[in-house]
Amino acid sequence: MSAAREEDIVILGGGLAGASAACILADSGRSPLLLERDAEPRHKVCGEFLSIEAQAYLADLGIDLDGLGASRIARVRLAHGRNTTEAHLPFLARGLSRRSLDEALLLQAGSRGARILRGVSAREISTEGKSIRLDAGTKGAIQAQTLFLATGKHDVRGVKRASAGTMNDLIGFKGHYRLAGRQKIELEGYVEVMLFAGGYAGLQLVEDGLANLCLVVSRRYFDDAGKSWDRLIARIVDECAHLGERLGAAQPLFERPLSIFQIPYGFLHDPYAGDPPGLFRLGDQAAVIPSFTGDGMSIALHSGRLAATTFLAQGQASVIFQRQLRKDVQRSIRFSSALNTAVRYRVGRQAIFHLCRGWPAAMRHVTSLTRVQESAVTGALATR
């Protein structure tokens, strides 16, 4: 076995969780090595919805959402077939592409003292006792005292997530569109959630007046559409006329949609799974919440901050962090996973839509119940 380069702190992944942890660690005088797989900024499959909790973390890290052109979202609209209902959100949300947001956070981390290597990913991670070794491809082997695993939905050989009990037959798609004038006006200030037989879709504006369409479908639904994006959209539009109106004269801005397979919705990492001390699992490597909640980004930011501050206070006691993170997010993940299961059935979709139409405040309550708990966010922000 070749000699490994030794590093005190390695952060694998430069998304929201990894970059936010890098900022906190660098502010404390540490100089973490952050490995980001993408050589250049890129788009990612994501609803791009920033809740009030996510905004609080970003503001604390010095991210200027107004300067980045983030949209403002005050209402939610639920669509089922040809029918819609809507309600005010319990907070002012923002919309911003992951391409812009992730790059802004990486720049923040670098400016604070984190060492960032782009175009580098780990092929495999091996753990034995307290040892953590990364195969970083062209960068060779790295022996890490502490590893923050923040690779999002992408698993790494040797430390893959346990998928048992999760809904992992789902496929996520994402694309940006330039909507026709009237459709853009009608979408302004809203996040729209559309229910259909094979899954659901979310639509909202991000920066520059562009619309982000993010949808989740079952593998069977995609197979029945001939594994074709065009046929998939045509099938959804045939059932959900509202989406057809939005996209009717829209200009797609991606040559082909982004996609990700086997999303393990409902995953919650077991703090006692046998990871060595010093291995901190962040973001989607620790917890995966169904995307219709719009809380994935706040969980990522919360986990990045909580992991970094726990390390600074407790050293390599990663189990303390994993226990606290699980406590902070398990209520929202279990509730949203139950909803996600319900909308997979026709009777469930109908019941949820009719409840929301008859009692619009239900949408506000659902939004509140799928958030990281306010006390957890307040406590994390008070710790430096």
Ligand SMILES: Cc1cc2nc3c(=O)[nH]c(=O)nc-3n(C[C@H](O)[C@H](O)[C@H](O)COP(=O)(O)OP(=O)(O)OC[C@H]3O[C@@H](n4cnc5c(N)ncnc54)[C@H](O)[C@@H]3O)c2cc1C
The other form holds:
Amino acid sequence: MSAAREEDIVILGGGLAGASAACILADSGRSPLLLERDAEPRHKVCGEFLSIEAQAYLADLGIDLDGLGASRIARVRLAHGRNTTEAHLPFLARGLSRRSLDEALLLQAGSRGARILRGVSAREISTEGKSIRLDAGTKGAIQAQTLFLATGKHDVRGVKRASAGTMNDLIGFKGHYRLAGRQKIELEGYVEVMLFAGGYAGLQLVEDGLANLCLVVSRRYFDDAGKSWDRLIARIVDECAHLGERLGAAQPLFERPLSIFQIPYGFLHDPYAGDPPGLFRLGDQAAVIPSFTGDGMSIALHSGRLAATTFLAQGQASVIFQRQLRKDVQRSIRFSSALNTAVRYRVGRQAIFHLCRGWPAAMRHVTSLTRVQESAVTGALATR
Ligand SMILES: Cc1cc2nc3c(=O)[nH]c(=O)nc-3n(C[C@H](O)[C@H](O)[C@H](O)COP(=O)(O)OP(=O)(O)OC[C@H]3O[C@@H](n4cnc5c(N)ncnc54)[C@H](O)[C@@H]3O)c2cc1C
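If the structure you just shared is the form predicted alone, then what does the corresponding form predicted together with the named molecule look like?
Below is the entire complex, every chain and molecule, led by the chain shown above.
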């Protein structure tokens, strides 16, 4: 085995979870090494809906959402077949592309003293006893005292998530559009959620008046559309005329949509899985909440902060961190997973739509039940 470079703290992945942990560790005088696979900022599959908790974490880390041009979203509109219903959200949400947001947070981490290496991908991680060793490709081998694993949806050989049994036949798609004048005006201030047989779609504005369309569909529905994006959209529009209206005369801004396969919705890491005490699993590597109503970005930011503050206070005590994280997010993951299952059935979609139409406040309750618990966020923000 070749000699490995030794590092005190390595953070693998520079998304929201990894970059937020890097900011907090750097603020405490540590100098973590953060490895990020992408050499340049890029778009990611995401609805780009920022809940109030995510906003609180971002503000605390010095991210100026107004300065970045984030849209404002006060209402939700639910569409099913030819019908729509709407309600106020329980908070003012924001919309911002992941390309802008993740870059801003990574720059914050660098300016606070984290050492950022971009364009570096870890191929494999081996753990033995307390030892953690990374194969960092062109950067060679690294022996890390402590590793914050924050590679999001991407598993790394040697430390793959045990996600068997989760709902993983779903595909996520995302594309940005410039909507026609009236469609853009009608979307302003709203997040629109559309239900259809094969899944659901979210549409909202982000910065510069652009619209983000994010879809989650079953693999079978996509296969039945001949695995073609255009036929997939045509099929959804057949069922949900609202989407057809919104996309009529819209200009797609991506050559082809981004996609992600086999999302392990409902996954929650087992704190007692036998990881070394210096291995902290963050963000989607620790918990994956269904995106229908979910709050994945605030879970990522919450986990980044909780892992960093637990490490600073108690050292290599990853089991304590993973246990607390599980406690903070499992209710919202369970509830979101149940909803996600319900919308897969016609009767479930109809029931949800009729409930929301008859009792619009239900949409507010759903939004509240699918977020990280407020007390956990307040507690985490108070710890530094
Ligand atoms: C379809 C869909 C819609 C969603 N919509 C929303 C929404 O509207 N609101 C919301 O709050 N959440 C949403 N989410 C969830 C949210 O996107 C994720 O929970 C969040 O991005 C997780 O953050 P992370 O930091 O864990 O991972 P990521 O943001 O995925 O970051 C991981 C980083 O690690 C890097 N990386 C990966 N592998 C390696 C490697 N081997 N070496 C080095 N670097 C590596 C990647 O390049 C990436 O930058 C959605 C998710 C999906 C799938």
